[in-house]
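Just one chain follows, in the form predicted on its own, and it is written as structure tokens.
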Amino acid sequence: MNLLWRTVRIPMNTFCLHRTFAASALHLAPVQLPSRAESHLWYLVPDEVKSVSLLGQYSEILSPCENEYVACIRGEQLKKTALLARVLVRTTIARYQTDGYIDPRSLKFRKNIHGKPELEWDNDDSGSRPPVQFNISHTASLIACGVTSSSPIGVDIEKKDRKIQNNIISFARRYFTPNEVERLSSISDLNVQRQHFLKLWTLKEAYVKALGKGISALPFSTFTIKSRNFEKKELNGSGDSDPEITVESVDGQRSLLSNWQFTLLELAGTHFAAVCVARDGSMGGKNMFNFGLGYGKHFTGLKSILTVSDKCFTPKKLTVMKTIPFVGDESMSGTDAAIVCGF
């Protein structure tokens, strides 16, 4: 979620580069890199990590100044979330081995000019570095890390039951486009309206993070998130789920809009999760969105919204994994813990 709502940030500090390693490294089962037609979403539930010994092992993965940062956080739950978020990033990336073992403690990070964390490799890492793009999002009760092979990715999560102190419509007028405010205003059920607001916010956040920007560099009011599912329900009253989500620029800057694919999930039964991934071109056959978990949707006539009428794109399959690093992993794709939801 954005800084407007987040009370604690977990920075990827570019200067946390040096440390002394223990003689024995904790083991991570290797995972094959996502293909160009795939993306992976790993998530961790902090309340399920209860072992003090395991948390101590996790601390050994972080750099000295990362541990210093965690130690300065007030509140044990926030401190634990900060630790686990960094551990999830390091252990997730270390799984994707192309030529030999990658120690999660050896990973280095930098930020782009807008503050998005990125991997930083030494020149002598060229033989073992995986071509990984990642993005992370967290609440106090869930942490998620999205991974692709080379394609930019943005991830955002928010609790489904999050209460919004402001009047939703007044708040939306400050940050959303007139089209989005109109759609919110048309929802009479206040709980449904609140959930639609949260879904919209996560989708917008995931989009600007995938672009490598933030809300200050790309204000939410400059682009509209649309869904044919919403329009379909208004037209014919159907409750069918149609997860086709698109983005449209308010000022016509089409260069920012091409080739993006959105996935909106209910994750772990408690959170909305939005994933935005850059799609590849040059796949034969019909234009198609594939929102993973066995859910695909053919479409036509998007015109300038995504500029896809003259291109064919590789559909992206999303695989969802739940993990407790060094303890166990479980595939959640196709289960009730990872459900593609309408918008």
Second form
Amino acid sequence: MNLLWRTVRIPMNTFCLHRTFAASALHLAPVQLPSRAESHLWYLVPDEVKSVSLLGQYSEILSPCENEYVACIRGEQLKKTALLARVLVRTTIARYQTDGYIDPRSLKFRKNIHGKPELEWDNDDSGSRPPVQFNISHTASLIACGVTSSSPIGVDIEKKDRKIQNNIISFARRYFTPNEVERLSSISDLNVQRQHFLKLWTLKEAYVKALGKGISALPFSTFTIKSRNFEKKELNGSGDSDPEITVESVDGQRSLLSNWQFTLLELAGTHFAAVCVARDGSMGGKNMFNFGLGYGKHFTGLKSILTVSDKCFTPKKLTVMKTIPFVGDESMSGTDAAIVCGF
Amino acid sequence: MATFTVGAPICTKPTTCSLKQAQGPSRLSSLRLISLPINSKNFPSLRSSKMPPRLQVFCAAKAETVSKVCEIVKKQLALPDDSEVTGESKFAALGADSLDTVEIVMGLEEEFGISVEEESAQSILTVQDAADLIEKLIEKK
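Show the same protein again, this time as the form predicted together with its partner chain rather than the form predicted on its own.
To see the whole picture, the full complex is given below, headed by that same chain.
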């Protein structure tokens, strides 16, 4: 389809300056698959997508079923978010082309038994299918899609200023573990407590989503998420600024859960984002593993941290990219838009 | 949403109440009101007689339950009072994410004095699903 783009106005403080497009067709710039040591996190800010014609193009990428679902949604903002979430997934996956162009419209999805969306391939697609795993999360004001090349991944985001209707400690007593309730109760500042609650929620959601389960299949009271660094601080007053986040099952089978890696970010200045990926286990005899992440203004490159067990796991580096499909991308790793936060 | 009490004059729309016993999940999303020109003079026997308790509870509770669920949902999702939320409304289509759904379930637990296992939460897709589950749990108590 031939398009004549008018000037697309994008807010200056978040993206590029004014652009004029005279594209003859919608074009998706290909992206290299994340290596086994990497995960990608793409995000989109719905408020920055204002072009009516662009939104129209987006609708044409969705399947009839998806368009029907979007049509059922009440409220323009919610409709827009639902549309953009599906567009982000389709276009992002299509960009990881290993063998020629993939039409985002051609991708098929299904849900697993617990409702987690997955890619579905026909038998004859084996040549061109990128081996990606993905997971999406969205609020009204941000949509995020995490991608790995083979590891299960779970992503969850929440707005930092989200208010909780119920009493936080009552809620935690009902749905979380005693250890987590204790940690929350120990926070006297109510705003800090609310933020810790949200971080904990996103981490727990990211975990059950990575497992492909969801809260119904894996109640939140069956596993505890905690900060190893916080415990170290409590015990001997020391500890770095990196929270090493771990998960253990309430019945004490820790070893089963040491293969999950968590990253907790403040994303776009407005949201908490939790990413959970399965680690790449490799028996090596070493007791250290290295971390590579953007730390806002303080990017320190590689940093060594003690392992959680005697296995040598290669942690995954997380690359954060902001995008508007068919318009452009901006790398956010190492900027204030993707800051690893304390837990 | 009106319940009716036998023995009192009722001003209602002249529609008939659906007296069908529900088989399995009910799809009643609005209460049909009975118009009963009851006057203790003309129907003295009705003064002390009652409708079969099961039928009375059935007609009123379902709609009232749905109504309360709608109220809790609107509050959680900060929807205006006049927004259209009915038994058929899907939580996801109203903009509820997973945290909203759990908060709503917790609100329902407190409102109705029940306990909803997380495993059941997966089957709650609409307001009616929630109301039906509440009824089931109340009955079990």
